[in-house]
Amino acid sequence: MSHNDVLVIGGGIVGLATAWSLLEQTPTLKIVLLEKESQVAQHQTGHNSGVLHSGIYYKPGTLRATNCRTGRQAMVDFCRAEEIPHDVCGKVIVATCESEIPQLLKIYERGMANGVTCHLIDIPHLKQLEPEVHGVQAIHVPDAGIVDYKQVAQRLAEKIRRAGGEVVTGAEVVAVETRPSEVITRTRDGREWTSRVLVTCGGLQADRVGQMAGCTPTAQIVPFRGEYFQLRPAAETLCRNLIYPVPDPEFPFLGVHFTRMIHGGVECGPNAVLAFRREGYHKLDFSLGDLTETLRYSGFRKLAWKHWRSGATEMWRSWSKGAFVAALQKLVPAIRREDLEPAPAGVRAQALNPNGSLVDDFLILEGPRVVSIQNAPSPAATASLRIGQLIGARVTPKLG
């Protein structure tokens, strides 16, 4: 048995930045972070666009606001210090007709209230920007990047490493037994670690790993995957930086966007559809238990029903190349085809309240010894080390 001030399941950005801001404030802390997979960032951290994002659209006073900011300076001075590929490269929002004008000027109000550097801007200063883009309207947010998060992962992982805590990986958790003075955790291989705190970032796993840690979910996790393409070479040009959409205000994703990948390259998507497995990265991936368990959910049936024309037409686009093209040629109508090929695909956990509604922020639940993690949707990966701030400042009055 092995015996730790702290213990924290998963190893995401979330999880190892939760890990290594402990050691940093407190070095002689015994830390351990247990990661079922054999390496760490396998799941949302690896499979992500890779955008550094700015805190344009979060509603101003939330967790995702006021830590996106600081977050993302975090985040860039990091990658600096550790010389980390990066670039602070911006993003245009574009409003293509009359009618999506209103929705972004509500964004450029969200952004300015939020304290973000944005910019509304004509038409001569966006084709300055993405000549290839068609819109009426924009919003330039010049602080949004681009940057390898699995990357950042991997130098965490290191960092933790060479400070004297311990990354494990292959070490699946299956039962949490939390006591007066102690939890044990129990790995799939037979283990057992005791831990005077323990800390879940399960992710796409939040609320069943911090079920088990005795922290009864207020809502349920749904994974929604979003498939991507990336342009071919020759079409890369037709792409300058990062150019997104106004978000339609009645369905709860950004919609399909460009990106331009900090290792070369240029992504299209995603879209959002039901995956029928939690870590379902392709479109034949199943699971039995997990699709039941989404299907029987009343708050998934509240949104599908509430949203079944969008979620219908993120299924078509799923299926069909040519809806996804033109989709894209909204924003950039010089696309063709041709010009995409796909792309790896990445799953969001997405916490659903029981009556339908998202879980619109950060949401952590505690216990005596437990601080769990039961949602991080972007922009987690960028405020990970701002996140992994605030979940120590949780952790150490547990520690006496």
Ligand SMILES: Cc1cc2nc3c(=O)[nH]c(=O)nc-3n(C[C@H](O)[C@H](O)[C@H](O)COP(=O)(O)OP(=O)(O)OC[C@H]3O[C@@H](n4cnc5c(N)ncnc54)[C@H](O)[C@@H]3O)c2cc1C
Second form
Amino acid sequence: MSHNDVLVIGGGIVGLATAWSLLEQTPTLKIVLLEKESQVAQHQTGHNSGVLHSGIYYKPGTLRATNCRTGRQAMVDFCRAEEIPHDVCGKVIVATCESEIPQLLKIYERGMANGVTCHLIDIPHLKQLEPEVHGVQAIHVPDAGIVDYKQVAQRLAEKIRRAGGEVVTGAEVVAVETRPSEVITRTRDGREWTSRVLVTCGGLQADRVGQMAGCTPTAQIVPFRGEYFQLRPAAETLCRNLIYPVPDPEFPFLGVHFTRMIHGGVECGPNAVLAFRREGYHKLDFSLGDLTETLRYSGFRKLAWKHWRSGATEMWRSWSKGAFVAALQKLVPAIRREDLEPAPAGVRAQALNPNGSLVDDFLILEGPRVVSIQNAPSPAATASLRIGQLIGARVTPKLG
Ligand SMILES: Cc1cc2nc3c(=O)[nH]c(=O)nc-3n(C[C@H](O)[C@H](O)[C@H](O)COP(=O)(O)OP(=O)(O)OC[C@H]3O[C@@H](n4cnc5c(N)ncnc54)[C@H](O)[C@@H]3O)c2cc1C
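Alongside the form predicted alone that was just displayed, please also present the structure of the form predicted together with this ligand.
Full complex below, order starting with the chain above.
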């Protein structure tokens, strides 16, 4: 039996940032982080677009809006201090036809309200930044950038270990018992860990892990796979940095876009299709339990009923490379089918309310000795260092 002050479940960037923030604030704390995989950052943190988001899209006043902007700066400072490759290269959001301009202007206003540096630019300026892009108007966001979040997560794990904390991999939590004075956490291999406070950052398993810890989830995780292609080297000149479309306001994701990667290459995507398994990275990955749970959930059925048309379009685009290319050609007309080759996918953990609406913000539940992250969608990687501080501030009073 290992006795600890704080136990964190989940070795994604949010769990690691939380453990690190607590240790940075109180170096004497005994902290252990349990991760079920053999390495940290094997799920969302290691399968994302690697974008340092600016905070332009989010509703003013939300946790996403405030923590994205400050979290981006904290992440850039961290990468500088730790000499982790990153590039604040800026991005453009492009209206490709007149009808998209009102929505583009709304995003610009949101950016201004959120204190994000952003500029409306005309076509000659857009062409200077991204010569191959077709558009009628655009926003330039100079503070957006790129980084490798897996590398950031690995560095956080190293720092936690060096500061005396434990990061234990291959430790899947299967049961939690909360007592008035402590929490007992059990892993699949039969080990037991006690702590004064438990923090859960389970990503795609967030609701299940939270429930295990005694928090009644108010929403259920529904997994949405994001599939990518990458540009063949000869076509990489089609994109200099980051090129985004105007997102569909009815749809919670940003639309397929072009992302230069920090270690080279350009990715195109991701789309957003229902994954038939929570950790299902391939089209045919399937779990009867996961899929049944999704289909039986009233929130999912309501969402599917309301958005069946966009859902069907996304499914079609998942199977048809031609449809994927057509979406990209709206932004970069010169792109051809043969310029693209498949790239690894990611799966987003999106919490869905019972009424079918998506939980639009970071969601944190609390019990007397538990803090549980129930929803940490994009831009949670960008904002992770700030989210870690936010969770830390909720843990500290529970330590007494
Ligand atoms: C396709 C895609 C693109 C994205 N693009 C961006 C982007 O460009 N910029 C950005 O800021 N954000 C982006 N995001 C979002 C970002 O990746 C996530 O918000 C962030 O990684 C969430 O981190 P996390 O630690 O909460 O989850 P995860 O990284 O999923 O980590 C959760 C961890 O908990 C572990 N775990 C679960 N259950 C247990 C258990 N029972 N016992 C022990 N361990 C357990 C898992 O194994 C996992 O390692 C993207 C996400 C996806 C999927």
